[in-house]
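Here we start with a single chain on its own, the form predicted on its own, put down as C-alpha cells.
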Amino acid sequence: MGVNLTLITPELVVTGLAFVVMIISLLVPKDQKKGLAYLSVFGLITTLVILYLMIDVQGTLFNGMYVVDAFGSFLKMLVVLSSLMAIIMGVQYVEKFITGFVGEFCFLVLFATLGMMTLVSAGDFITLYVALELMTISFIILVGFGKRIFRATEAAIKYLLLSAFSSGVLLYGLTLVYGAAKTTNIDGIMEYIAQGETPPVLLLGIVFLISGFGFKVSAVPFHMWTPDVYEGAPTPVTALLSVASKGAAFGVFMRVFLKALPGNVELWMPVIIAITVLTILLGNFVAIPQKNIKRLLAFSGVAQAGYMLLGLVAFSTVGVSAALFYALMYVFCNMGAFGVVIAFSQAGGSDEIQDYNGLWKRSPFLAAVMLVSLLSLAGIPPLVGFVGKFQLFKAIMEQGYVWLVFVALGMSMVSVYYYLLVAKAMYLKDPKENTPIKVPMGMQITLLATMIITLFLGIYPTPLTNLATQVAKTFF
C-alpha cells in the first residue's frame, strides 16, 4: 500500500524551507542573510495557509504512527503562527546582538517548528520522543545562540541538562506503559486498557509520563528552568519557547492522555488535579516580587500553563475546546508581551522593570500593546483572555469542581496586582531619558496586529469558539 505524502504536505513545506535556508545560510555572505527571514516567513505563512484548508482532512501514516486530524492541524497552526512571528520580530533583534547570524536562527527555528509539528501528530510513542528531541536540541541551541547575550549560555547549559533529565524520565514512563500494554503504539495502548488491566508497572509508567510532560508544560513541581532560561536566552527565543513549545507539548499531553489513558482517568485525574492547583498558586504568587520583566512574564507562563491544564482536568469535549481556545489566545497576549520586551532592549533598554518607568512618554505605541496584552493575561474584559478563562471555569464547574473555579479566581486577581505593576511604572512614573524608541515596521505591523487581535476575539469570540470545539470532538 502506498503512503499518502499529501496528508503531510505542511511537514514537507517546512522540512523543504528548512534545508533551503540552511544551505544558503551556508553560503551567502554574513551581511546578506537577511532575505532568508522573508523567505521563512513567507514559507510559514504559506504552511499555515495549508493547515487551514486541512482542517478537516483525517488520516493516519506509517501503520499508525502518524494522525493527521483537527486536533493536530490546529495545533500546528498555533505552532506555525507563533514561530512566524518570533522570526518576523526576531530579525531586527539578531541582527543587533547576533551579528550575521540571521541564516542560523531562522533554520534552527523552522527545525524546532517541525519538531512541534510531528509531536502533536504522533500516534505512537516512538514518533513522539523523536519529535520531542528534534524540537528539544533545537532550543537548547537556540537558547545558548546569543554569545554575546548576558546569561545565554548558562541557560543554555542549564535547559540541557534539565531537558536530558526530563527527557529521561518521559522515556522511562514511556518504556514502562510499553511493557505493560506490549505496544508503542496510542490506539493499541487504549485498547489495552479497555479490556480493564492494570498492573502496577502501568501505574508507574503513568507517574513517569505526567513528570516529563509537566517539565515541558513548565507544571510545578517542574518548572524549575522557566525563570532561569527565559531570562538568560534571547528574547525572540523566549518568546517563542514560551508559547509554540507549551502548546505543542500541552498537545501531546492531551493526546496521551485523553486518547490512550481515558479508562484509568480515576487514578491519574487526581494528580493532575493536584498540579493544576499546585501551577496556579506558585506561578501568580511567585510572580509577585519579580523585578525582571522577563523573570516575571516566566511565573505568569507557569499560572498560564496551570490554567491550560484545567482543560484537561474537565475531561470533556468543553474543555479541551476551552483549553484549544486559550492555548491559542495566550499566543497572541504572549507574543505581544515579549514583542514590546524585543522592541525595547533593541532600543538600549534593560530587561529591568524599573526600566520600562514613562514608557509611554517614550512609545505610546508600545505601552499600550503592553497593557492590552497583560490586562488580556489577567482575564479583564472585554479582552480574549476574559473569554478564555470563562470557558474554562465554566468547563469545570460543570464537572462539579467548584471549588477548583474560586482557586483559579482567587488567583486571577492575584495576577492582576502583579500585571498593573508594570503598567504603573509605564503609564504613572517619569522615564530616565526621554528618546522616542522607533519601532521597526515588520515588528509594528506584529504588535498591531497582536493587540486588534486581542481586542477583536474578546468582543466576538465565535469563530474561534466554534473552531475549537470542533476540533474537541476528535476525542469525544
Second form
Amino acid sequence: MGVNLTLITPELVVTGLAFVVMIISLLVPKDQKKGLAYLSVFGLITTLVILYLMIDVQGTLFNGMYVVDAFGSFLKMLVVLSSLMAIIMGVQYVEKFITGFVGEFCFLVLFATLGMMTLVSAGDFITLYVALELMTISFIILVGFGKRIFRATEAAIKYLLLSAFSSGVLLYGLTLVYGAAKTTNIDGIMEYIAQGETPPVLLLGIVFLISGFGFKVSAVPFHMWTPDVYEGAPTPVTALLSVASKGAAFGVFMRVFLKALPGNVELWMPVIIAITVLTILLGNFVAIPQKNIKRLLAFSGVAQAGYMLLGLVAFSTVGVSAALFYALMYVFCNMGAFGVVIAFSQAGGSDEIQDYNGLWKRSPFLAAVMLVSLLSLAGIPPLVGFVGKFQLFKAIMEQGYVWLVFVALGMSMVSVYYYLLVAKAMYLKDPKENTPIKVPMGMQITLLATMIITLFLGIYPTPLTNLATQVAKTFF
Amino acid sequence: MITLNHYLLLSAILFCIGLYGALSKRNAVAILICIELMLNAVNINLVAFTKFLTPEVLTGQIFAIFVIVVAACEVAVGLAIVIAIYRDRSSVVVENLDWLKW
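Given the form predicted on its own, state the structure of the form predicted in complex with its partner chain.
Below is the whole assembly, all chains and molecules, this chain first.
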C-alpha cells in the first residue's frame, strides 16, 4: 500500500526545519544564533503558503490514523501563524532575558508547532496522544527554560505536574472509550456509537475526555494552572501558549466530540453547557481584580475559551464556523496585546498594570495597539471581536439557547470594564518617567499587521467568514 | 479464572491510588511517582482490553508502548525541572511554591 506523503508536506517542512535549527544551534557560538530565528521565520512562512494552497485537499494516511482535511488545514494555518508571530516578537526578548538561548527557543517553538499541527489532524487516539504530549512537553520546557526569569521554574513545575496529571486522566478516558468501541480510530468509534449502544464504561470515558480536553483549553473548573503559568512563563511563550495551544486543543476537542461522539450528543451536551457557562462567568469576574497584565490576559483568555466553547454548544455548521472565526480573530487580538507586553518589558517596564500609566505619552503606537486589541477582545463594534461574538451568539440563538446568549452578552459587558481599566491607565494617568519606548523593527511590523487585520476584518469580515463556513462543512 | 473485569478492577484501584497520591502528596517527586501509577493503570487497561476483546488486533498493546515512551520523556523533563527548582529554593515541597498567587 502506497503512502501519499505529499499530503503531509507542511508537517515534513516543519519537522525538517526543527531538526536543522536544532543541529545548527548546537554548532554555532552562543552569541551568533540570531540567524536561526530568520531561518525559522522563513520556513514558517513557506509552511503557511503551502497550507494555504492545500486548504481544499482531503485524504487520510496510515490507515486513517492521520486525517488531512479543510478543518485541520485551517487550524494548522492558525497555529503556524501564531508561532511565526511569537518568534518574530520573541527574539529580542529571549536575547535580552535568556541570553544565548535563541536557538533553543526557535527549535522548541517549532517542535511545539509540529505537535499542534499533528494534533488537529489526528484521526486516531494514538496519534492524538503522541501529538498532545509532543506539544505539552515542548511547552513545559519553553515555560521553564528562562532560568533567570523570576518564577519561571515555578511556573514550569506547576504546568508539568498539572498537565501530566490531566493527560493521565485523559488517557484513562481514551482507554475506556477504546474498551467500549474496540477501536482507537475516530471513524470506527463513530460507527460503533451509530449502532445505538451506550454502555456505562463509554459514559465514564466521555467524562474523563471532557476533563482532559477542558484542561488543555483552560475551561473552568480545570483552569487553575492558567494564571500561574501565564504569569511565570517568558512572555513570548505565554503569547504562543494562549493562542496556539488553545486553538489546537480546541480543534481536537471539536474533532473528537463532533466526529466520534455525535451519536450520543444528548448525554454530553449538558456537561459542556455547564462548563461553558461557568467558564464565561468565572473568567470574566475573576479578571476584574487582577493587578498584573499577564494575569488579566490569562483570565480574559479563560473567558474567551468559554466563548469558543459556545460554538461546540451550538452543534451546527454555523456554530463551528463561528468558533473557527473566533479562534483566528483571537490570535490577532491576543498576539497584539501580548506583543505590547513584550515590547514594554523589554524597555524595562514590569508587568504590573499601574506601570502602564501614561503609556500613550511614552509610545503612542504601543498604546494604540493595546487599545485596539483589548477593545476587539471585548467585542466593540468596528473591530473584528464584535463580528466574532455576533456570529457565535447568532449560532446559539438559532439552536434556541436564548438564556445563554443573555449570559454571554452580559459577561461581555463585564469584560469591557476590566479591559477599559487598562485603557484608563494608559491614556488618563500620568507616567512616572517620560522616556520614549523604542520598539524594534520586526515587532513594529507585526504589531501594525495585527492592528490592521483587526480593523480590516471588523469592517469587512466576509472573506474569513466564507472560508470558515467552507471549512466547517467537514462536520455534519 | 481471571476475567477482564478483574483486570479492570485492578486498573481502577491503581488509578485511584495514583489520583489520591497526586492530590495529597507534598513532595514534587512523590507526585511524579503517583502520576506514573495512573499511567500504569492505563497500560493495564490497554493490555487487558486487547487480550480479551480483540486478541487478533494489537492496537492496545502498541498504544501501551507509546504511553510508556511518552511517560519516560515526561519524567525526564520533570526531574530536570525538579532539580532546577531545588537549586532555586532548596526544597521540592509543592506547598512552598507560592510565589505565583493572586
